[in-house]
Structures are given as structure tokens and as C-alpha cells.
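Only one chain comes next, encoded as C-alpha cells, the form predicted on its own.
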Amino acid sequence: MNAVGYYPGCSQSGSAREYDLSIRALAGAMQIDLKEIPDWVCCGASSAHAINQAAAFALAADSLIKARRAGMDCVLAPCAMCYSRLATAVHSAKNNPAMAQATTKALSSQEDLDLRSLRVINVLTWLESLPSEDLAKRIVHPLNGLKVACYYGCLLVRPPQVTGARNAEAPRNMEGLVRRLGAEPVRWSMATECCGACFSLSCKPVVLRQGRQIFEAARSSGADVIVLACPMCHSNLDMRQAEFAAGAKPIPVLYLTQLIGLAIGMSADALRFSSHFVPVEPVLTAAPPGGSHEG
């Protein structure tokens, strides 16, 4: 996959700039051009999709129906939640024909494009798919030691009818992935469980709790790091980790490409890792950046 449409989402344009500047330095240390679909819109996560089906569908295929219209067969996704809904509107087409014919009609002037063939593909699907060989080359810091617990969350890999995972409550995926970078993954009991975004701002408490609980299975576990693929997660694994793990030992939460970034020499200041609330020093420590991939 040399060339794959782009869609970076609100969370990646703000709050999570980090992860999509490490995607793009990824993709160019891997020669793999990110096509971005023009004038995107958000994708409705966490709103739209829980008050109106056809409005949630209507915002998602916005996007899609540009990146058809610019010529694009495969549209990455990389934050978890608007892979979910970009994804669900992909399935909503195939199973509910009508809506999708009239709202996509509405929304392109009568163009006859069909959102059907359309592949969305989340971060994991992405990396699973650049060659073994091409990877492993580019390792200069194997991160030989690190034990990693691998955090999927909610929507990474569920409903499985719309990801199309095979093993949605027990995936392995990240793990095989990790085990190519020379780390450790562990096993522990809060890989697919949620974090409790949606609750951010109506329930802080329930937020906390869920926090607590992932934090504490990951310190159980020995893992050294947390890495996952949703700034949303990030956001509150990283932010809110003073706040559910009070006086003990603080573990980093890394996006998946940034780790990937650390094993093939990228340097902490391409991977951003200023803007994390969790000193990475420890992940640092174990994979000394060689800098020679900037991106």
C-alpha cells in the first residue's frame, strides 16, 4: 500500500497533533503517501451517532463521498472513534441502500457515487499491512526489554460486523506488532475495555474509575508503557493519570506510531513527546532515539 487517503479528524488537527505528525513522519520514513481527503468535515463522534442515524450518517459520508470524488479507494482513519464512524457509515451504506442513495445524492449535487466499495482502515489494519521486511530494516533501536501493554479500548476493534475483526474480544494484532519491534507485550485484563470517553464531560467521575482500573491492570501486569491508537483514550489515560493515580509510579501512554517512531531512530522531538503530561523518560531509556528519521 504506497498511496492511501488520509483522514485526520478533529482530535488530530488539535488536541492530538502529536499522533498525526507521527503518522506522517511514519509514513515518509516508510515512503508511503498520505493522501488527505480535501475539505473534510468532522465525523459526529460522540454526539451526532447516540441523538440521529441519518445526521451521524450524513456527517461521515460527507467526508467519504470527497474522498470518492478525489479518487480514493482506501481512506485511513487513525483516531479509533472516527475510524468507528466512518466505518459504520460505510456498513450503513451496503445495508441501508435508500438512506445512503438519498444522502449522498443530497450531499454531492446528484453525483452518482457509491459509497459501498469504499475501504475504511484504522491505524492497526495500516501498519499490519507494510511488508515485515520493510519494517525490520528500518529498526535501529530494537526495544529489546520493554514490556508494553497493548490497549485497544472500545472501538478499535468493535462491532466486529463493521471492523471485520476476527477475534474482537481477545485481538492480538498490536501485540504482533510490538513483538516486531523487539518489545515485550503482557498479558493483562483491560486491553478492550473503555476508558469512558464519552463521559468526559457529563460524568468526570466515571471517567476516573475507568482510568483507575486500566492504569492499575497495566501496573499489575509490569507493563512500562501503555500504547494505544485513540486520542480520546490518550487524552485520558495521559491527562487524568495524576488525578486516578495519585502517588504512584506514573507509567507513559505512547500512540502506537510513536513507538514504531523510537525503534526506527525517529528523535522526541519529531514524535512530540513535549506535549504528553506523562514524562516518556522511561520509554526513552529503554530505545534511545538515534534522530535519523526527523519527518
Given for the second form:
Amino acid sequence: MNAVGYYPGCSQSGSAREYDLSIRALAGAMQIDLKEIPDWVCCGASSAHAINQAAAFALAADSLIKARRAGMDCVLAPCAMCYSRLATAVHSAKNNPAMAQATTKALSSQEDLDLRSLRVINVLTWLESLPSEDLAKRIVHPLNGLKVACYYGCLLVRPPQVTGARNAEAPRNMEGLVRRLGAEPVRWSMATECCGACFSLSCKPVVLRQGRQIFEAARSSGADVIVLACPMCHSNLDMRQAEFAAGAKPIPVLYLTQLIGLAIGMSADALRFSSHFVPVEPVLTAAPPGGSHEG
Amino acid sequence: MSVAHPTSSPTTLADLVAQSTGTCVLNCYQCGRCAAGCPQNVPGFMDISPTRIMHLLQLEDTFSNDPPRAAEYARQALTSSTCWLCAGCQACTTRCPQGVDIAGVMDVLRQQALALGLAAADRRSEDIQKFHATFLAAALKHGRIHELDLVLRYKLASGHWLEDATVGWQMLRRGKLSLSRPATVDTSKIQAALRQMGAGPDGGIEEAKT
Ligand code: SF4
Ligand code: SF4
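Mind giving me the form predicted together with its partner chain, seeing as the form predicted on its own was just shown?
Expanding to the full complex; the earlier chain stays at the top.
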């Protein structure tokens, strides 16, 4: 009951460990059983599809086959990049069944494995699918008054043919979740702009330029915090903020699951705020635990 | 029995695009929307706009009865830095009123440029090519990416040893870079499948680069 297949992705055991921990803790609190796909492999990220289409499909398909074999019919991929690669593979399996079957056959001795019926979901879809009372009754520390810039980036919403996003240009589902915590989403212009994180190592001027633009828009919207659901976006906006926003008052960057964790009473230690580059304390001050409830 | 592979016969770039993305390049009516929303179509980055890339593919297709001329249009598209600087953000594909998958076109361009040895050789494009090759090789070899290992391998390939040394040090201090490789997963089946499909475990990158 309530079992969801889990594809952590490579960064969850390194630079995004706090994201993984917050997801697992949240699932635990909500009594959801996250079952890690046995022997999942790297999704290939932005590199495989750039230079080798066959490898891009094979890498994603291999993990999906393993999920299928383990009896899963829904897989949660918390990294937006992994989510996009896995969802794209399911999309290609539907649109190019001949290619998909040939690869699936080559990868697995079982011939009846069909990837088309697998559902790949991201953290937003997962959180939205939880019964709202389940979350509401656990909120012990409403984030009243906290101004949140909801940052989607690219791949949670685009392309809509793959993600099924209802409004890829101006999505509002993260805002809805944030409101349920008592916080106040701001209106801003950069919610779905690319942060350039795939060039973090290979072309740094791109990440600095995009990061600065996103930061400045969040700053002028009056946001206390930027909230997102992608380790690549996080590594860019948190880790590089001191570089692209030197001299400006920093804005903490939280994973959506960390923000929810705060609202349901998880401690700063459990949420590993100490691993963030931009200090998270201002968020705790803006919405102090047990603080104003008059909202 | 055997499926015709694009590499088995001389095919135009426009044909490859149609095969891979499912749309004909002539569907593009040059409205410029893809270029307008592209974060990388800014001075100093892409050398040809995504809209102009689509135009070159249309010209290649239109002049298919004049092979040298068609080939020249294809060469311009293939040697451009545009596909390497494309961030894969999917804004163009999402916004195209004609259903053209421009981000998919960029994938075709990168793969063809490497296969034909025409990939852009400016410093930025080369760094990006080295990064992709390093990443894919690591993913196919170990099944999972160990971030520190990836960074070091990329630095070895690109020679950018000092860049981000401070950030790296701070990541280590904050427990964001694990020193030891977390896990490896057997990828022999994936490698065998790719060989069987004629893609080669590294997609022919090593051959193309030498
Ligand atoms: S948005 Fe579509 S139709 Fe418009 S120029 Fe780009 S590819 Fe052509
Ligand atoms: S996918 Fe590439 S070409 Fe398309 S808008 Fe994004 S960066 Fe530009």
C-alpha cells in the first residue's frame, strides 16, 4: 500500500544529499513507502542525449526495466534532469515502439517488458497527489508571512508533450503547495527560465549570467527564499550565489521538500541546512517556529 | 529483418532531423519565436540563432538537387557553435507554433557534427564536448556518477585545473562532495546492447575526436 518506486539519481548521494534526506523523511512522516529501484543506473543527464541518442535511451530504459521487474508502475524521480530523461524514455517508447522494443530486448532477457505503462513523476506531481488533509494535519509550524519565489526551471515543466504540464509557461502548482504551508508565493518573472546548470563545469559564464538574472528577479519580487525541486538548479543558485550576487543581500535557496519539512516541524539539523552555502537562518527568522499564527 | 540505419546511406541532415524528431524542417515558417526565447542566443554565445539553423536546414532540403550547395548549408549548421551552447532547456520546442522540436534538432546536429568530424572547435564548444564525453563515458563505465571523480576527469580533459577550486573546497567542507565512490552498477548489458545496435559503447566519440 502506498508504495512508490524511487529513482534517487547520482547527485542524491553527494551534492544533493539533503534533498534525498528531506524526501525520505517526508515520505516517512506521510507513511509512504519509497522503494528504491534495485541497481538503478545514471540517467545520462544532459550529456548522453547530446552526443549519443542510443545511449541516452538505453541508460534511462535500463532503470525503467528494473523498476518494471520489481513490480513498480510509478517511479518518483526527484531530480528534474533525471525526471526528464526517464519521462522522455517512456514518451519515446510510446512514439517509437520499434526502437524501444529493440533496445528493451537487447537490455533484458524478458521480452514482455513494456515501458509504456510506467508513470514517471516529479516531486511536484508526487506532493500534489498526496491527500491534502494528510499534509494539513501535520503542519505544526505554519510559515505565515514567508515570501517564496517558486522556481521551476526547465525540465519540471518542459516540454509539455513529455511532462504533461497544464501550463508550461506559467505553472502554478508549486505556488499552490507553498500556500498550503501558510507561506506567500510572490509574483515574479523568472520562474521557468533556464539556470544553465548543465554548463556548471563546462561553460561557467552561462551559469553566472543566468543565475544573476534569476537572483535579481527574486530580489526585486521581495522574496525571502527561493524554493525549487532540482539538485542542478540548487547547486547553481545556492553554491554560486556568492559569485553572481556578490555584495547583494543573499537569498536562501531551499528544496520544496525542505520547506515542507520546516512546516511539519523537522529540525534544521534533520534538514541539513548546514550543508547550504547561503545561510538559511533568515528563513527561520522570517517564519519563526511557533511564531505568528494570525497570518 | 534488419532495420535501415541512417548511417547506412547518405542522408541529408534534414532527413535525419525528420527521422529523429518526427517533424519536417519545412514546417518552420521562420517566425523567430525559438530564437527570441533562447537563453543562449545572446551576443558572445551561440554564433547562429536557432531560427537561422532551421533556415539552413530548409535550404539544404530545398537545394537537394544541387548537392554541393546543399552540403554547404549543412556544413554551416554542423560547424556552428549553436548546438554545443544549447542548454537543452526546451523553451524553443515548447513555444514553436509549428510543432518543430528544435531542442531535438540540436541533438541531431551535435551527434552528426561529431560523427562527421565537423564539430565546432572554438574553446567553449570544445570544453562542452569534452564534458559530455567525460560524463557519458563515466556513466557507461560505472553505472553511476561519482561527482568528485567526474570533476577531476573533466579537469584532466579540459586543463581547467584552477577553476572553482574554492567552491570545490567548500563543497568538501559542507559534505557535498563524497571522497569515495558511492556505488557502481554493472553496465555490461547496456554496453553490449549499444554494440549490438551499432551505436558503440561510447557512441563513436573517441573515434570521432581522433
Ligand atoms: S519557433 Fe518554430 S516556426 Fe518559429 S522559427 Fe522557430 S522553428 Fe520555425
Ligand atoms: S533548448 Fe537549446 S536552442 Fe532551445 S531555447 Fe533552450 S538553449 Fe535555446
